[in-house]
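Okay, so here's just one chain, in C-alpha cells, the form predicted alone.
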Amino acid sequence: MNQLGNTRSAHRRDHLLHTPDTFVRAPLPSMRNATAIVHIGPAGGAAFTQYTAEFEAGGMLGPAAGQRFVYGLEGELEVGGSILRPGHYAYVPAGYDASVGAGGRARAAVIEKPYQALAGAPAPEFVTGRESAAEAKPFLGDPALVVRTLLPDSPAFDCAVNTMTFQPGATLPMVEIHVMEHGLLMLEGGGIYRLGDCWYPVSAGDFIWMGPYCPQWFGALGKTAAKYLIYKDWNRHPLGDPR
C-alpha cells in the first residue's frame, strides 16, 4: 500500500503515463466475471479506448463499442471460435458477431474505436493471429530495433498495431512528432521515454498514451530487450473522408 503520495503515473495535456500501482478495475456494461483497468479513452483527450480486461472463469466481454483488437497477455480467450494464447491477437470488425471470453483466469489488452470509413475502400474483415509468426523486420535499417505488423497492411484498416522490440541499448533514431496518436503497452523489459518535455522511466505493465504531436522518443536499458504493443490511427486523412 502506498501511504507517501508517491507514483511514476503522470497525466499531462498530450500524454499518459498509467503504472500498475495506480490502475483501478471496474467492470464494464454487459462483462460478465471479468472486469476492466481502462488506460485511456476520450475523457483523457483519446479518440479510442484501451483497457486491460481481467476475466475469471466464464469470463466474458460485452458487445464491442466499434471495432476491437485484442492480444492475449495470460491465458486462454476464444474470440469469435478462435483461441488466444499470450502474443496471440484478433480483429473484430465493427458490426461483426464475435464474442470474447475465457474458461479459466486470463488477461488480454483490448483497443476498441468508432470505424471511420474510406470510399471505395473494402470492409475490413476479421483477422487473428500470432505475433511472433508476424515477420521481424528492422525499422529504418537498424537490427537491434525491429516491427511486427500484426494488421493488414491495407486502406481497409484505419488503425495499425505493431509490436516493438528493442535490444538492450536500442533507441529510436529520432524524437518523433507527428499528427497520430499511440496508445502503447509495455509487455518485456524497459527503459526511458521521453514524452513532451517530460522523462520517465518505464518497464513492463506501464501504458503509455501519446496525443497528436506530442514528442516521443524511447530507448532501452536493462540487460534484456524491451518490447511493446503499439497502437495508432493509420491509412486516414487528417480531414477525414473526402466525399
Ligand code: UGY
Given for the second form:
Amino acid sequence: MNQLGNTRSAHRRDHLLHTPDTFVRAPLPSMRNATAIVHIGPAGGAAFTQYTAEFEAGGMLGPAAGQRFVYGLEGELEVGGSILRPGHYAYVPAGYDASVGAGGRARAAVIEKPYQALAGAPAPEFVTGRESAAEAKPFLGDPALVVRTLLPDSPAFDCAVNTMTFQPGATLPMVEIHVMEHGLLMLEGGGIYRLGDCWYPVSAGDFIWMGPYCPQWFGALGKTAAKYLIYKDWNRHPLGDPR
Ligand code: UGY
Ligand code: MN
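Given the form predicted alone, corresponding form predicted in complex with the named molecule:
Full complex below, order starting with the chain above.
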C-alpha cells in the first residue's frame, strides 16, 4: 500500500505502464473461484485485451472473447485437457471449446482478441507448448538479446506472442516505431523502458501496453537477465482483408 499518492504507473494516449501497486481485481463474467486484473482492453485504447487471471482451487475462466492465449505464471492449469505449468502456454482458436481451470492456486497471463480471418489462409489450430522448448534466435544478430516465437509461423495466425530475453546491459538496437500494438508482461529482471517521450524503470510483474506507432526502446539493467512476454498483431494488411 502506498499512502502518499506515488506510483510508477502511467497512462498516456499511446502507452500504459501498469505496476502491481495499482492492480485492482474483479471477476469477469462466468469466472468461478477466480479473479482478473485487466491490464488493457478497448477502454484503454487497445484492439485486444490482456489480463492476469488468479485462480483458487477449482477456479475456471468463462468463455473467451474470440481467440485466447494462456501463459502459465504460477501453479498448474488445465487448458483443453493439457496441463500448463509456469512457462507453458496454450493457444485456443476462436470458437474452439477448451475450458481453462485450476485444481489449486494458480496464475496465468491471458490475451484475447477477435480473430481476423484471411482469404486463402487456413484456420488456426489449438496449440500448446513450452517457452523453454522454443528456439532462441538472436534479435537482429545480437546474441545478448534472444527471441523465442511461441506461435507457429503461419498466415493462419493474426497475432504473434514471443518472449525476449536481454542479458544485463543488452538493449533493443533501435527505437522502434511501428503500426503493431503490444501487450508486454515483464517476467524476469528489469531495466529502463522508453515509451513515447518518457523513460520508465520497470521490473518483473509490470505490464506495458504500447499503441500503434508508440516509440519504444528497452535496456536491461542489473546482474540478471531481463525477460518479457510480448504480444503483437501480425500477418494482416493494415486495410484489412484485401479480398
Ligand atoms: O517485436 C517487436 O516489435 C519487439 N522488438 N518490440 C519490443 O520489444 N518493444
Ligand atoms: Mn515492437
